[in-house]
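A lone chain, given as structure tokens: the form predicted alone.
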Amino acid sequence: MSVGSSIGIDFGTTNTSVVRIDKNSYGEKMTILGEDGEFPFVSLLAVLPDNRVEFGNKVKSKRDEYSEKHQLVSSLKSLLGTNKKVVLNGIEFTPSQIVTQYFKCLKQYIKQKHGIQIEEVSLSFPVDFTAKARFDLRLAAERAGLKVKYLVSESTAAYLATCKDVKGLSRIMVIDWGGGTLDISILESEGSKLREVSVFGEKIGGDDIDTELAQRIHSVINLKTADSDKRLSFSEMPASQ
């Protein structure tokens, strides 16, 4: 990175954004290091039979095809801080190891497509992330060769990105509703100081809404299936369906 530049990663349950900010005597410039331009990276991994890993929109756009031949891991972020293990091609991975694979793909893509070698980053995290989840996030990044300069709560990061729009306000509420959680933060600004007065996090996000809709649609289809032998429980449904 050039002098006066920094890179931030907003690792999301559904999508991940990477931004570089360059500062000089003229001010600062923000560059979105996205997928196929400025699009966020899809937070999705596909592990091939030979253990090669692919990620992002390439996997999402061919999800049905990939689910038949490869093993998919979605909502990786929700695994952090848990003791869940993921078995891929007979190999057991911890949550941080899975996220490390994603960060490696991210790092390699940005180097190839944007010509930028990422070595140091700032990472954002949800307000309800436990100490273990934050530790897993940092560990995953560092195992991918990314030195973590700062860990910043997502509510604070959102405020810093839009502070010019709320200039003059001393107390701000930030609502962050993503794929994994609903987070609400009350921030208090006084001069150059910013502090979180209160935070609230609830495990209800886009993933939960998707599951609820899928279960309701599944129950309707089952009721319309005359042959009871052809009815499948929701957990038995193939991933491609």
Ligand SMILES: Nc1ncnc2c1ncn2[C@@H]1O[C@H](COP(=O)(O)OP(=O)(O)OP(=O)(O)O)[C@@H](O)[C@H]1O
Second form
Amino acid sequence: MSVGSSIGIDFGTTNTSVVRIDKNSYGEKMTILGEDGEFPFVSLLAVLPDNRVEFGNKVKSKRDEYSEKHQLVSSLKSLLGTNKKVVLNGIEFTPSQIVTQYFKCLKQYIKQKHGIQIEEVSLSFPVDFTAKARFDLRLAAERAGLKVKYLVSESTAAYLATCKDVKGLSRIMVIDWGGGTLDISILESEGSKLREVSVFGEKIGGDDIDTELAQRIHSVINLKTADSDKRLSFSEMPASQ
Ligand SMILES: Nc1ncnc2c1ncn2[C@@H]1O[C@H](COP(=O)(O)OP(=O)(O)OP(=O)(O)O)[C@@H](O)[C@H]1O
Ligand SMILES: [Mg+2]
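The form predicted together with this ligand is what I need now, so please give it after the form predicted alone.
Every component of the complex follows; first up is the chain already shown.
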């Protein structure tokens, strides 16, 4: 068994989990690193008018206030691999540059609150991530000063984190359904060996369910609005209505 510490980051569309694994000759210990005593971290970023950046729970807990006064970026992971540009305070960011801002906040928070200086990480990625999305993810981390040791598919990473609970099973299907993606791994385990027999992934998650529900509510509100001039399109309707 190799001795030492390693950090794993599961950068999610909605939530981001960070764990530290310490190994010594007696075994290993996993520590979950969180925010304000809670975990996972919230995958939200806010850019203030003076270009300062805030992230996580602080933004989530004041989401309404922040979205009025500052520029809020949610589901930043879903930008990776695309050519979409995000303009914040008049400055154009590529998807990996936005994610770098998030990773920088995460790294700084963990240094300040947990006293851990992260330099090297293993990252998980959705199995349907394109080569470009994987490249963007790695680039985002490295620009934030996080050297990437391993990239592991999310559903396989979920198995690795919980394999002690399903000890004895030789063929396992892991389903990880999140805010942006559905990931499935079929794995075969034999002794200390683990083989990915098959992986399947699709870009569908809680974000899509939220959008579907919002669109249905929007149609109901419009149906109840007798005056057709007062009916608003989906994008015009304020979230508070
Ligand atoms: N009790 C619940 N019932 C249904 N959906 C929930 C519940 N709690 C959270 N969710 C939804 O689960 C999603 C978040 O799950 P999770 O934290 O696994 O996603 P993620 O890891 O951030 O995303 P991904 O892995 O797809 O990038 C959100 O869409 C959220 O709305
Ligand atoms: Mg996830």
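Residue numbers count along the first chain shown, from 1. On a predicted model such as this, the values are computed, not experimentally measured, just so you know. So that the term is clear: the rigid core is the largest set of C-alpha atoms that superpose within 1.5 Å between two forms.
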Residue shift check between the two forms, rigid core fit, G168 Cα at least 2 Å: yes
Per-residue C-alpha change between the two forms, V42, threshold 2 Å, rigid core fit: no
Did S198 shift 2 Å or more between the two forms, C-alpha, core superposed: yes
